[in-house]
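Here you get one chain, nothing else, as structure tokens; it is the form predicted on its own.
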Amino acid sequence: MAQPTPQTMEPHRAQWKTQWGFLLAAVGSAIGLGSIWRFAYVCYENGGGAYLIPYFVALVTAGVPLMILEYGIGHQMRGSAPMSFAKLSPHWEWLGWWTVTFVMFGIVLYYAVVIAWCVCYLWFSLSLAWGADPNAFFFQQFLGVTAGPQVIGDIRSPILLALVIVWAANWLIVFFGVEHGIEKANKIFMPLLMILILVLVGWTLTLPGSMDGMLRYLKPDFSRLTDPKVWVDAYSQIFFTLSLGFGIMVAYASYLPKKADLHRDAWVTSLVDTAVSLVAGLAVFGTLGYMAAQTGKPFEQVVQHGIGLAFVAYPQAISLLPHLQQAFGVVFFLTLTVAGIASSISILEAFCAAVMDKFHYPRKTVVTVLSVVGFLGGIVFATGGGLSWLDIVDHFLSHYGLFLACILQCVLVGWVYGAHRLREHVNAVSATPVGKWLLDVPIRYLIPAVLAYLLISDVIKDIREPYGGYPWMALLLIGRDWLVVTLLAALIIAMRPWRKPLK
């Protein structure tokens, strides 16, 4: 008897139950911790307000085309990604099935460890636990960060019982659906979130000196856009702020209505991710200025990014508020919380799908067993070298897997199945139709092309001196076997039968 191939199949999908919900979904995957740290020291770094020019920029050619690429293939083949992949070609479902692998066992692992540090660092605020020395509170006692890779130490119990705390909320969201578990849970994340960025903000505003660092935040400095480096880094952070090329929009596309306007709605989740990252920024730069005023240090001096800015600068800076320093801390690290949990979840929704759209486990089955193995499979970054292990992992993760896995998206998409066949089902549902320009041409050609150029870059850098100071032998070991042995099990998974659809 033949095996039924994921054309014949017509199962029963969730449903989003409104519009807005599904919009506050994809918006709560796009703004992830990086959202609120990391856009704002790259428009630092690159000209300031002048940055968002060339960033727009990207986003109009690349950010917002992927984005209906995502939003189109999963609604219009009504699948995660390997089944809308197997769909678009038979022999591309190992891409789909790539993609989500090694995000849901590789970068949701560490990030759920980020994710606990915030946490930990929420219960810190209330006593300021930090101290008078941040930098060697959070390093040396809290990480206990060792020698190297080579060196894994202690598990670190602060971090382990976070972690458990996290993988339990992410189990819990996802384990009651899409409609009972992430639109409810994203509902009520995402006004938060918003809430909490303007509360930072507006006390920001109150504290002496802040203006200063909003200021240097935004300044724009237009010499900075004949630097090809500033639109390299517009187009680098648009790939990772959108969280694109990891089958999250994929699967959340494919719970939507048949009637649904994915023009506009690949442009209202781009620019509320922007508009977030950009307000973010107002508070972060803030907080700089003041503890700049208050140190009476340069302000270049106080300027980090990164988790040194979350779990060094910022304690530093609470330290500093001539009060409700604990209040302040707390509103901080819930924000960068409810933002992590609300990407993280994501993440473990698309793999979720992927494996009920083929296998057709139940639901509850596939969360538990999934939290569990992604709270084992993050142990490692809970220990004294885990900090190492996450560096390494996260670069060959999300520099060469998320490139190259945008790259082969694009291919597949733009040349086998054909970019106007995308074009045509978009704009069938659309209000306002999206033209060649917006779509096949950044598709066939723009989006590959600079995807390329980052990718060749990253490789050619890592060759001329190794990735961080890390010994050879660990970043292969570590970062290049991570993303094989993803790469042989999406293989070996898309080799396996479709199974018949329970009715």
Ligand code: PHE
Contents of the next structure:
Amino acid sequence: MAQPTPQTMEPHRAQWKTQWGFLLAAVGSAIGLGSIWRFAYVCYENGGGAYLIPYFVALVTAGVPLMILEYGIGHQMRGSAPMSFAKLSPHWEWLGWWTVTFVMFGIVLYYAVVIAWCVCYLWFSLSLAWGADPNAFFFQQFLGVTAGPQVIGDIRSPILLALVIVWAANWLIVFFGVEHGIEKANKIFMPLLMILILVLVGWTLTLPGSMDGMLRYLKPDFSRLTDPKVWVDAYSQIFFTLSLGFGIMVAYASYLPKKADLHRDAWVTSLVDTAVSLVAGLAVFGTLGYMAAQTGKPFEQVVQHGIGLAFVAYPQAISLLPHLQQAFGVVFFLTLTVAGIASSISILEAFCAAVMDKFHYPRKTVVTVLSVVGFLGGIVFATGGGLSWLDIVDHFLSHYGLFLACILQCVLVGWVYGAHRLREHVNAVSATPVGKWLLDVPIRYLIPAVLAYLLISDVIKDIREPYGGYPWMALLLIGRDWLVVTLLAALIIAMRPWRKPLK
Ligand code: PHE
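Structure of the form predicted together with this ligand, please, following the form predicted on its own?
Complete assembly follows, chain above in first position.
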């Protein structure tokens, strides 16, 4: 592993032009497909308004502390995750590489494919192409779903075409760098996203029955709070939705000027993401309420989760609208596309920053190579077997990979480096000091304990019965090996010498 030498500041590191630019980019990474359709469903399923209690507990005890941690080390060490971790302790550089590798060569590959679906549906909205049976349209005609992950099937050309568009957009934005690419894009994307969501909510409110749906979404059922699953769901939602544990916030914070209120920014990012998720949920459930009223079906029957919600239930509802159906569809799928791209560029940047830090290749070359590789790597998810591949890889990466990486990150900063040292740095630059209870205690004890619990319960569940009912072989060869290969790649890259000695 690389042997760091004493610390000096890098003179020419890119910087955000404004404090706002940084916040918008961080919020852009956090608000994504997960916040828009996953939050609403998980909330409804886990006690409606009562779910906000475990959600906020998870936010305060895990989300904000980890966000402060990532902002803090990125800012103090002025480096991407591998560089910052290597500066914290030379033996931990591999962990930084692992996080950015499994998000770049794993999560974003299929995340971009889901954005590509949204782009296709944006187009389909213009002609309401899903017709009378959006379910059959989505799974059979559009995805061409095969019998399972072992049958790859054919490449779906509309998805492939849309994937080219998504990667071209990612490439174009990150190519122009932190200030002129990412910051500029988010300064357009985030206000646009807020407007689109408000339009959707306002529009939904005019539909008969929508209020009912919104009330069903938020109706508190406090008895659900005794169910551990509700708490588990709240914690696992927090890490993914705030883009924590992937080295993204570390890279973004490394572009901050010396003067930056890290404590305040961590709260702002987390709370804005939550507010947007909540409000977007109103639109989603309002629409479902309208659909229930129109079809006369019980509400429970019109609710679907995950992709079914966006690509089956929503198109169904759009077809039922009295007028301006096309425009409604365009607004909805544009919202998802914009939210998705603002997240995917943050992933690309996290890896790109890491490569530039270590090997000093020019940004433009790194971004171009990564975008081509990202596109090529995504093709497998754009096939008939793609949906099951996506499901398996997502389960392994965003559960096992993410949980394990977050635990190790807490061990590194909380125990090896020392949580109090990080706190001293954060407090030296923040207007309001962070206390032990918000940083040291969660990082050293609480977050590792919660994540270990999540990890162990996943292992037990997966051993008892194969995840998703997939064949064991497929789970091991696709899911487990994806993790192992990214880990090996990380170890190999970490062993390469730094182009310039690490300062
Ligand atoms: N936070 C994003 C969402 O809610 C997802 C994401 C995960 C983005 C990992 C970047 C990295 O959808």
